[in-house]
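The chain below stands alone and is given in structure tokens; this is the form predicted on its own.
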Amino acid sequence: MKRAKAVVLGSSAATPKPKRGLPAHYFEFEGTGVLMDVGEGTQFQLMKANIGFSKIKAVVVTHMHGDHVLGLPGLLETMSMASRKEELLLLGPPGLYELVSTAFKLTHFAPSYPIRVIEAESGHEVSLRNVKIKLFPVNHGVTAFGVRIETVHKRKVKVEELEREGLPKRFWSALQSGRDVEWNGRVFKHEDYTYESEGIKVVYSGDTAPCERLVEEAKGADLLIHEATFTEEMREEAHERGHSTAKDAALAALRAGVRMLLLTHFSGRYEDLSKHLEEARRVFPNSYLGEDLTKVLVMKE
């Protein structure tokens, strides 16, 4: 059984509430962690969710607006005087790197680990230990990206052909790393007796009003975690922000056969957030409010 969780830090919009922190999210599996995005605030909310700095590897920042990423200066200055050496991937768009070394120039910072700076213009795509992080391009009116994160798995093989073939259990680790194996007189080929276990998938929209892009790349996802900042009476609004309605974000889980929706990124002016869970249900039911700490695990064979 694979399991990944999936914990919100900030479920605020633009300006933080007194319960609701700015963006910030946060995904873990087998020990990687990718935190996507970085409202101010996010390390309190990290420490509150009993998440271990060192267990970051990647920080997705996915656009430079500045409820995003302005808790990620003091992030990386924090994780330095806990005296990390491992090296932290972050990922982004264009600026991203000169905030960073701006930060770190004029508050005269050098972190004591090496930081490694991707910056994307239309997507990019990057493999860790055991996850995939795919960033991709959505609607909101300056460079912003969705991020899709699957986990990687070991091949498996497929014992019941094995065992009629009768090929001795000691060659068969060969085969899952991607050898082939002779015995016998035969050639065993590694694709042939092994096959890839589907691994957990997860979508967080960022910030963006209705994206085609989005729906495609969310296409069988585990959990989607959708931006949902007004509800259907801001709809013209919402989408002349670049941003959605909980209903948008509904319908994007439908079209794209997601398992679960949560909802996050709810602007300041609502303080009942029932009328966001409401809508949209009516249009997915299995939708959920991803308000601040809301963990979910996310499990599949």
Given for the second form:
2 protein chains.
Amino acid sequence: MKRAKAVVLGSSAATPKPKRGLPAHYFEFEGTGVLMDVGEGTQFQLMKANIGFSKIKAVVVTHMHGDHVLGLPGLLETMSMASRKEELLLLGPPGLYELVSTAFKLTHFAPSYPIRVIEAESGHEVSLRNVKIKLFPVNHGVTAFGVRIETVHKRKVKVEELEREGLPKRFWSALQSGRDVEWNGRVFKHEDYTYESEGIKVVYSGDTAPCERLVEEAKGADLLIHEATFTEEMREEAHERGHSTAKDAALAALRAGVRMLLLTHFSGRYEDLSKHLEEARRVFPNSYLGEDLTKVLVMKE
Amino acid sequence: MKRAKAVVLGSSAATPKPKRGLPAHYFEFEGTGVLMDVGEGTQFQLMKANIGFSKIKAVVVTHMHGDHVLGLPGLLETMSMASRKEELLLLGPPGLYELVSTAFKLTHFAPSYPIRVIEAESGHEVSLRNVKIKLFPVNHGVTAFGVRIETVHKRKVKVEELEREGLPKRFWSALQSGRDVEWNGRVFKHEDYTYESEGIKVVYSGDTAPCERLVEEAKGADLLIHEATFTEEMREEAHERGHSTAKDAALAALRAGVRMLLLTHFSGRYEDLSKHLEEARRVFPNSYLGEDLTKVLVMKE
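Provide the structure of the form predicted in complex with another copy of the chain, given the form predicted on its own shown above.
And the full complex, kicking off with our chain again.
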């Protein structure tokens, strides 16, 4: 059984609310943590959620709006004060490097660990340890990305076929590791007797108006974390400003056929989020509110 | 009776603790709020302390270390999203303007209100509404300031002398407003019959090793907010790193003859602060711990 977790660290849009922090979402799979967006205060939310900073191997910034990125310099400096040595991957739109390097220069700061910055223009895909991270463009006026994370696993053996062929079990792990096996005068090619084990897929929308590309990238995802800045009475304004309603998020979840939808990025105008939930569930029943510190355990055979 | 308030918004040094935010201290007198240092998360602490952002007329950054300044861009952006129109004064060391303007540029942001930036090289004094704000150099390795805030009041009339001279009371407010008065063939010069009403003085150390200049500037202050990063067992390291112990802070308070000492800026190594308090009170009995959201009301005749 594969297990990954996703945590909403901040569920507010634009400005914080007393009980809602600025955008930050965390994914973790077997020791690999990926932080998606780093609003101001993310380091406090990580502490509240009991997530060790050293778990974070990559930070993705979906777009360069202040509420999504201004917590980054402080987080990087705190990681350094905890004497981090391990490289950190920073992934986001152009401007990310300048923001971080200017903050470091002006605050007399040199990090204790290497930071690898990748500025993506229109998309990017990177393998990191046991996950693949993909940035794809969404609709938000400025350069903005959605994020797809997929866990990577060993291939699985085709048990029934191997039993039928009678290949002794001691050879199976070789096949699984990608080696061919010779037995009884026959060659068993690993690609014939193994198949790719499907990873856990989590997709995060970042900020976006309804977006075809997102639906495509979210196809078959186990979890879709989608912004729902507004509800339907603000539909027009939402789209004009590059945002979605809860219903839009649910429609994306439905069309992509995801297993579960987690709503986030709620406008400060809403105290009560029951309308968001209602609106989404009418379209996609397996919808949930991703309020601050909501944690989802994603499991898959 | 004059009344001002001071609020510790963040009392941690360098990195936050679950119950201690990054450096930020607030002073308010009759509608004029001055924020001193803006660690990451200051905007959240202001909300917790119920301080309206529009009250803040000036922000002072004592020095350009990340823990003292990285909450600034986010605060300025939130003020704008609340449609602030009133000018904000930003006062701090060189680099302040570049930090703010770079963050604005890279996060596609233009503020809704004018920001006046003053970068001080070695000190600065400015009058703002009903307060005077003075920055003076302290000892912290990089360009670093302490802050003295003094409230400004109308002059007071010398009641006994005026009664002795028999000047009718209807003329007194003219004298108080700085005008001379002619009565009964005599001229009453306002400077002879009025005196300066002493303002409330609050001094904040910023980050500093023991500092003669600070003692001088804090002479007669009603409240000294002083960093106490360490306690005496770390004395040497404290001084080397440009910091004070609780005892150092108390000695400064004693020598300056202040009314009250509030300790702040506690190193993350301390969970329990009772040693800080003990150490300070042994030297200066009217010492208090300035933990997060500690509020001090300063009153003066």
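The term rigid core refers to the maximal set of C-alpha atoms that superpose within 1.5 Å between the two forms. Just so it is clear, the structure is predicted and the values come from calculations on it, not from any experiment. Positions refer to the first chain, counted from 1.
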Post core alignment: residue 184 C-alpha displaced by 2 Å or more between these two forms
yes
